[in-house]
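Shown next as structure tokens: one chain only, the form predicted alone.
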Amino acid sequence: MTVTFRPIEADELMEFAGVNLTAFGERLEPWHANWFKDRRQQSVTMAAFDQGQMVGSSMFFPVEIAIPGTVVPAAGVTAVGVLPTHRRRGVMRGMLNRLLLEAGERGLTLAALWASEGGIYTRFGFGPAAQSLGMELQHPRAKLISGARAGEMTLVSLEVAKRQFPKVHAELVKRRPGMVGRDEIAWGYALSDDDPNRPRDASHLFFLSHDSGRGCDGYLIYRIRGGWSPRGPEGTLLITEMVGTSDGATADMWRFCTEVDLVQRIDASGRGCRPVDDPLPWLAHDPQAVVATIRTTLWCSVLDTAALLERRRYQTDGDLTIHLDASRDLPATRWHLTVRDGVASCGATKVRPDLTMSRSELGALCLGRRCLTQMVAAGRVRAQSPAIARRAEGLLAWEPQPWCFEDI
């Protein structure tokens, strides 16, 4: 077998989407096609050909990501998939390889994604950079505790939903690291009904707008799926997506969908799912009435490492020298990261190393997460010290939490 690896042309661009959907055991529907129409211009693909038959797909469109402190352009990398017939023959590698370089020499220090089976990434520095919780909390003890209600809550329609929403999800993505920016044609699939994986015994999409007194200040997307016995009413309230830029709008949301008839459980999950931080567990009367589920989120594999480490900020100074493995057909590289005033400087260096790792554990810390030391005990990244892998992680990590609930 001999692979050969370029961009599609024009009219290969339903062939690459048939692929793609092929790959993950899925028909092409209109959805998917014109999902594919509107990303095509912005993006940039590399495919996989066996004897003139593309075999495999991958591309990457400009995305903004949210890192500590700050926001930067990265490609995020979606639609890879192999066909059955052709796994394991090295046609991803192939295809990765040849995207991310195209993606550093756009000059993009982040490569990110939202990976299916993740440990396939790792080989292509992709480490686990956000984790989030799927949630989900059931009657009858799903009783909340008494507060004050921080604003007013009011379902609008699609037509507000579109003007208010952005500007909602546009502050969150200053404020938490991991939070993915949204265009008009993001958002456009964001609030649609049209989605074929989406449940199809439940609702359409219902949208409330929370309002503090000084304009929208969060947001609720949900579906309810309904559900009769003989005790009566089981419905399910799905949460689509629950945005507030204060504790008291997420407050006030919560309980919101403890509240609404017919409902017996509150599922938050996939585009649902919440921050490591959420203070649900915290406003249930009852904790273990809340089930939460751990799952990574967002992939990050850094391109430019230097680049990446001084456009972030930090929230405490300090100095760190790391070695990177060689990896990727990469060379071990090593870095001396000065923190002042926040701000800092990066630059190659020969000096003894604080810290040992390869470029997948860069990517889970670039965000900010804090698991230096976890990985430590696992043996991911060694420390000169236990004392050097405590001091690392205070410089590394960053609050709050990165969290990212979007699909890539």
Ligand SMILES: CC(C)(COP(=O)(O)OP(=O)(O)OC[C@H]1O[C@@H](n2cnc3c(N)ncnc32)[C@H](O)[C@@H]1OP(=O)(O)O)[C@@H](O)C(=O)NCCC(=O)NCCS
Contents of the next structure:
Amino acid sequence: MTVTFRPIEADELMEFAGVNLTAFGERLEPWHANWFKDRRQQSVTMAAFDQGQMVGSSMFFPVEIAIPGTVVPAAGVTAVGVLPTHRRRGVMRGMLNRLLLEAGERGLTLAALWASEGGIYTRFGFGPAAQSLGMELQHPRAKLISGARAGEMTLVSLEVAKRQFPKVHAELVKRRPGMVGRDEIAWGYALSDDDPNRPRDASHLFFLSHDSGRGCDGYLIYRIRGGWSPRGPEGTLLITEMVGTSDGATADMWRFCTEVDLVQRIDASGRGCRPVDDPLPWLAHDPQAVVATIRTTLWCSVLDTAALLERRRYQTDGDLTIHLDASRDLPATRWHLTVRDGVASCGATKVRPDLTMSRSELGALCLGRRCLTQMVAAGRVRAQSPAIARRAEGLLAWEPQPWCFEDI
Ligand SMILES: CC(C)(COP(=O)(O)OP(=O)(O)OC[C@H]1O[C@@H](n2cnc3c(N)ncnc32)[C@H](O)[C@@H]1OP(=O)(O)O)[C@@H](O)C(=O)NCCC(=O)NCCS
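Show the form predicted together with the named molecule, please, because up to now only the form predicted alone has appeared in this conversation.
Expanding to the full complex; the earlier chain stays at the top.
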């Protein structure tokens, strides 16, 4: 098998989309076709061919990703797939190496993706940068504690949702690492009811707007899956997206979910997943009625280490030297970071490193995830001493912790 790699031509877009959907075991629906057409213009594609037949797909499009205290330009890597007839022969490796090189040459700071399987991407320098909670609430067993309402909630039309929700989301992007900025195309798909992967047995989308008196400061997108048993109603409220820019808005929207009649269960998974610091377990009278499962929702690879470490903000001052091991196609590098009054400078150095790690571990840390001492305990990061590991964690971690629900 001799595989060649190149970007696709304009008339190959639907073949490219078809290869990708086949790799995922799905059929190309009009919804997917439109998505590929809409994203085509800004995208960089890389396809693989075996004797002229397309056998692999991959692409990225530019996105803005929130890192601690600011936002950086990044490559949203997606549509990575290889036909089942051509797997485990280096086709994905050939595509991704080329794609990531191109993303770096375009000056993008990060590459980011959602991974179908966690074992795939560390070899390309990606680390699990944002974790989120899939949450399930058994209602009415959970019963939420009472509290004063922070604002008013209104069910709104799609048109109003299109006007109000993007501003709330943009506000969250400013505050929460891991959030991916949405353009008009992304909003069109986020509010669309035609997604072929939507739950077939559930209602259309409902849109709820929360207003604390100064305009919309939270929104909830949900569906209802009706259900009946001899005991009575057994419906489920499926949260598609819940965004509150104040604690009060989030608490109000959780209470709203538990007050919807005919609902016995609330399910916040998929795009509805919650941040690791969601207040729900503390809102419930019975915290054991809340079942939370942790999942990795964003993988990041740092393409420009100095830019990333200089542009992000820090919640404490300090100095740190990080050695990045050589990986298959990149040499080892060593960086000295100095943070004074929250302002960082970073340059190459030869001094003895405080920390030694691979690019994948840097990817896991780049959004401020508090996991450095755990990675040292696991032997993934080598620190000069436990005290240095704790100090480094204090410097690199950020509050609030990263959260991502975007299906890049
Ligand atoms: C995942 C997928 C793209 C891999 O393509 P591939 O051409 O078989 O991968 P390669 O042969 O280039 O593998 C490169 C390396 O990744 C490893 N790898 C490939 N698929 C893997 C998987 N699912 N889990 C863990 N490791 C995997 C290979 O073993 C190889 O390891 P090495 O570096 O030690 O040699 C392909 O199996 C696929 O299309 N799967 C279904 C769709 C999917 O999940 N896409 C990913 C979207 S996020």
